[in-house]
Amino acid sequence: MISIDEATCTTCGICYEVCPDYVFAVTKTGGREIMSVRYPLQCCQCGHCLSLCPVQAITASFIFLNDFEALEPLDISPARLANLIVSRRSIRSFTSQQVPRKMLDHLLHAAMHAGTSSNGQSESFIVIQNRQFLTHLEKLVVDALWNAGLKHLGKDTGLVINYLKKKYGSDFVEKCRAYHGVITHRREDGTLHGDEKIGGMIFRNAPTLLVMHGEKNNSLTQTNSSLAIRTMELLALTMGLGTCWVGFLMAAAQKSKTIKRFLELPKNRSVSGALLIGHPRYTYHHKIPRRDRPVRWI
């Protein structure tokens, strides 16, 4: 619940500015304006009153004023975080160096504070730095996407084919084609060594993947995810790691029970996001070029 101190109030309207949910509402009582909590069932539960109400009238059962942690006055030019954002690459060269404990405490607060459709912060993450856990994790989403379709991607015409490119266009499908080529070529190498060559293929021997899973009928899940996850590639960024998101593990989860049980997920849980962590092999010097694309103004 949320109520304001109608004796400090101010009747100022900060808080109803600033509410995304509208819960508050001038009213006349004894003669005199005040503000008042009118529709209580419609906050969401961010905090923008709290914490900008200049006379501290509005208190809530769900977070205190005390929770509240100062800001550090911004010091970054717009030209260095221009430069940091088209910095970032998507690495898939590490070092075998493990990364520490306190520097993925330090990317999941980040993650943390990274916005979420109605303040819902309901996506939750799993750090995996066991290897043979990595190992046995690749193998069933090489597996999931191998018999999920891109084994029938080495012809070019037939029912499938002819299906697909009907169905999502002639130019995923070529796209796709190219990860059956991936996969194809790198077990016929491991072959003529005895062995499935397909390690490395998902997760590039990085030493840590985080997983981000949400509640699987939220529409707005993988957005949540997305947002938390470009939010943890810049600050990685910053502080020497390399990071590179893994949509085969997302596409693999998916199509396959067996991936959701091995992660211990819960049925009402789906995965939304997927992200490779560690110091990177090979620094990069040069923005690389991308393609202008079609802006309309109005």
Ligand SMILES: Cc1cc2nc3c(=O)[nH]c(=O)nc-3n(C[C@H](O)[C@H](O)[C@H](O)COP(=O)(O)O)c2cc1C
Given for the second form:
Amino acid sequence: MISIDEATCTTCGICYEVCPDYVFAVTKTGGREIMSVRYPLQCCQCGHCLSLCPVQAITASFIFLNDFEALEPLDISPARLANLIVSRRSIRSFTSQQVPRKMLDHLLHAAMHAGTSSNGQSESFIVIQNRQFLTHLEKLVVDALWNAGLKHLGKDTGLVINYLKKKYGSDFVEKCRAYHGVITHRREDGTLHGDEKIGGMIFRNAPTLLVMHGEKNNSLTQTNSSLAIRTMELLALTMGLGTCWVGFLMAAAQKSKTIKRFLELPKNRSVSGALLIGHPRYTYHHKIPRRDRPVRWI
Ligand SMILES: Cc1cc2nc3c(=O)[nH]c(=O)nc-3n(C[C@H](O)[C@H](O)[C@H](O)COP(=O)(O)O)c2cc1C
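Can you swap the form predicted alone for the form predicted in complex with the named molecule?
Entire complex below, previous chain first.
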């Protein structure tokens, strides 16, 4: 529950202005205008009203002003932040050094401060550092993608290809065909360091894999997870760590009950994000050019 102490409230209206869910309303009592909590059930418990009330007239049963920590002044310039953003690269070669728990806690804390739709905060995290577990999961991912359709994409024409091109478009099918090639060639070729042929193909021998999962029926769970992951990626960069998304795991988990079971996900949850984390073996010194994409100004 949320309430306003009428005696303290100055009816400045800030709570009304900043509330995402229009919980507050101005009411007239005894010829005086006061703010009231008119629609408490609409509250998403974001805490903005408590944070901004200049006279601390608002209290809530779910969040306490005493728990709010003072923010440090921002001392990062736009240019420095922009430099951080363009310096991020997807890292695919890691040293064997494990990422310490303290660093991961720092990243997780930042991830939990990325916004979530309706302040839902319902996406959870699995941190995997067990090598055997990672090796087995990686095998499950390759098998799931192969069996879900990649195995049919070896030829550039034929019944299946033509059907898929009609259904999903040629560009998409050509991209998938590239992945057919990746798996086939990895199986055929020896690897540089003589590891297992498919080993490291998906998880790149990263020491840590972070998996996010969310409510299956929430259409914004992947968006929430993406924001948390990009937040972690940028912070990780400032800590000397490298990261890489694992879309392959997300795609495979959508297809494979075995993967969901292996990750011990309840039926109502799905994998919504996955990130490799480790110490990068190499440093990038260039900003890689991007395609100029259309921007429409209205
Ligand atoms: C949603 C998403 C999924 C991705 N999945 C993978 C993946 O499974 N494996 C991989 O090596 N890179 C993956 N990437 C990284 C992209 O390939 C990479 O962002 C792109 O090549 C641009 O390079 P950059 O991140 O270094 O700027 C993924 C990126 C995103 C945003």
